[in-house]
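The chain below stands alone and is given in structure tokens; this is the form predicted alone.
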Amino acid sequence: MEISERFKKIGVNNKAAVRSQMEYFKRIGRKIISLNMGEADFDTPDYIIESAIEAMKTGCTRYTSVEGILELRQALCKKLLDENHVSYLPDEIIVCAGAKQAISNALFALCDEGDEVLIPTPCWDSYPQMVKLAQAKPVFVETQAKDAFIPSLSEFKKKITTRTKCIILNNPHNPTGCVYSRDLLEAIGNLACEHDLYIISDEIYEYLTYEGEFVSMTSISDEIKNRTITVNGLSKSFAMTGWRVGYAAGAKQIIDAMKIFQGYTTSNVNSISQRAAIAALSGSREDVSKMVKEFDLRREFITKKLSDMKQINFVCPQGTFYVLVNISSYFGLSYKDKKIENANDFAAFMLEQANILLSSGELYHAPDYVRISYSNSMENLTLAMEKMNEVLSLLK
């Protein structure tokens, strides 16, 4: 039986193995502490909870539109000028299935076969695979560590060709946790302008910004609000992860584009999630500030433990709840009949020895890295980070 090309081209999700990996270690009782969850670990604030449950009661159980209720796009239109300063009407405007939806659809929208993306690297495992669904080639752009893992314009400016479609930013960043400055993405927007480029700005961690301050690619300009797609959601502003409730803003023809392709493939988002995202807009950012509080003084006590362990070196992140980890200086060494050849291996290590779960910076191409994630209590990162350090000691 053969699949296709298209699939061929694309590897397993890592992630989603390792999601199930979790789910048979609890079967068995066996306590693993997780730092490779891209998610909050708070629960959904209440009052979200309570609108989802007043709409099943008075019958919002049905299809809705494909690009999401209005009320909900309404919302969304007067978030972005509140909190953004940027306007969009309901039909620019398209509610999608995550965030990770939202890009996916912009890239079938935009790219032909052949067609070059874009990419900062280190970036989210997830961006070049779906560069190769929608037929295009992911054109990675390096950053460097002594950089902070900031994109330099120059390198931008080597990789454009003919054939070169758009540009994927995230911004705060995963898995580096940097925050690109206004005067950054003003250089990148114009460099898109200049040479006939989309954006696909992913704003997903927008909420969680530590230092610096975050901006919006749209708000810079109009000229590059109209060739750059927003993408952002509610999962990790609002812990409402499994909801499922992503959306994207940009010009009309684009948004219409997106709406097709959706059209044909999952249709309108959960109308329950629908009307508890409204309850998240329309409310207080009490609950949200409140997580960022509590994130911000987790950051400072994991950059503490790391900068404490030796042959660790890293970029203190801005912005996110992860920190990329240099580990290469533990390559070569072993211990017993198991040897530290590369990231994978050092997470494997770290899972055996420490029931510790990491990121393997492979997945992001950060090879010489674990990225941590700092989405977990105190209680969990103290212990996380005294077995941590316990276990470096045994390689040798």
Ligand code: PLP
Contents of the next structure:
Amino acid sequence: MEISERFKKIGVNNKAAVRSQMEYFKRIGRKIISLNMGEADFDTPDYIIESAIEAMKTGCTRYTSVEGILELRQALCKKLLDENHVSYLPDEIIVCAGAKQAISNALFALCDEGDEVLIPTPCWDSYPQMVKLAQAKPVFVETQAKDAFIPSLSEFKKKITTRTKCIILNNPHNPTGCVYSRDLLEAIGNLACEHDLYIISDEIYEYLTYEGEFVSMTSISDEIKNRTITVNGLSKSFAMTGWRVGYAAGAKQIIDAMKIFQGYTTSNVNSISQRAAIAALSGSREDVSKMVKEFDLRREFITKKLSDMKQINFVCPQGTFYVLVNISSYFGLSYKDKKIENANDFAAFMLEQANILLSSGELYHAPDYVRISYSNSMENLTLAMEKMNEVLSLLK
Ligand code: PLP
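Would you mind generating the form predicted in complex with the named molecule now that we have the form predicted alone?
Below is the entire complex, every chain and molecule, led by the chain shown above.
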């Protein structure tokens, strides 16, 4: 039996392989410091957990409407109005199993076979694969460290063809940590209007903005709002990755198409998580603020330590909990019989010699880089930076 061509094009999921490797290390008792995590190391706040228990006890355990319960969509409309200054009706919102499902629903709703989707690189590894699963074609718009990974309009323009259907933007940005300015968003939004393109604006790291101001794409103008599908969720902001609650807001016609797709694939998001999401959105942002403050301290710490390492360089992140580090000056150097040829080798060397797990930039279309996630305790970050410094000096 043969699997489909569509799946053959996707290949293995590297992250799944890393997770099983981690489980193996745990089983054999090897202590690894994970600097590859894409989630907060904080626990979901208690008041959210309490609301989930209450939901289970009061019978919120059945199917809900595919698009999510009305009360949750109303709470999301309120959030979008209060925090992002954009007005939506509950019919223009769909609740999905994470931002990830919202993005893939949107791509399936928008793209025909062969349509092109513009993605600034470096990029989150899932975007190109999701585009391919929707039988569209990822087209990469390269950004440079010298421009702080900010995409240029001229690069976008060069890549637009008659088949271009949409642009995926991620702000704040994984893996570079950059935060897009209002002017940049406006320029990209206007370009999309000129060329009749949709925008999928992935704003999942919204709350994790330390420098500059977070601006939601849809808040810029009604014309831009009409062609933008805003994607966000509770995973990163409320430390709720496992609960799987994300959402999309956009024009009713697109949200209706996304509902059809979700209705035939997964139906509604877990009813208990939806109740917990209402509690999260309606509660104070005190826990979120505490978490963000702690991430900012770690950002300061890690960028200071990395600045002291001579042969690496990086652009200081303004948001998220990642820093993308250029390690290409180590390419060609060796330790014993191990030669570092690329970012994968560098990450493997760090794991073997320092017990530190990093993400290779190969995943993110950033072959000269590794991504360090500072979503780990200060104690572990201190240890990891000492170890990293120590083993780097072994490379000759
Ligand atoms: N978008 C980006 C840029 C991400 O980095 C991630 C997770 O790492 C997601 C979306 C997925 O978020 P969720 O857990 O809500 O599916």
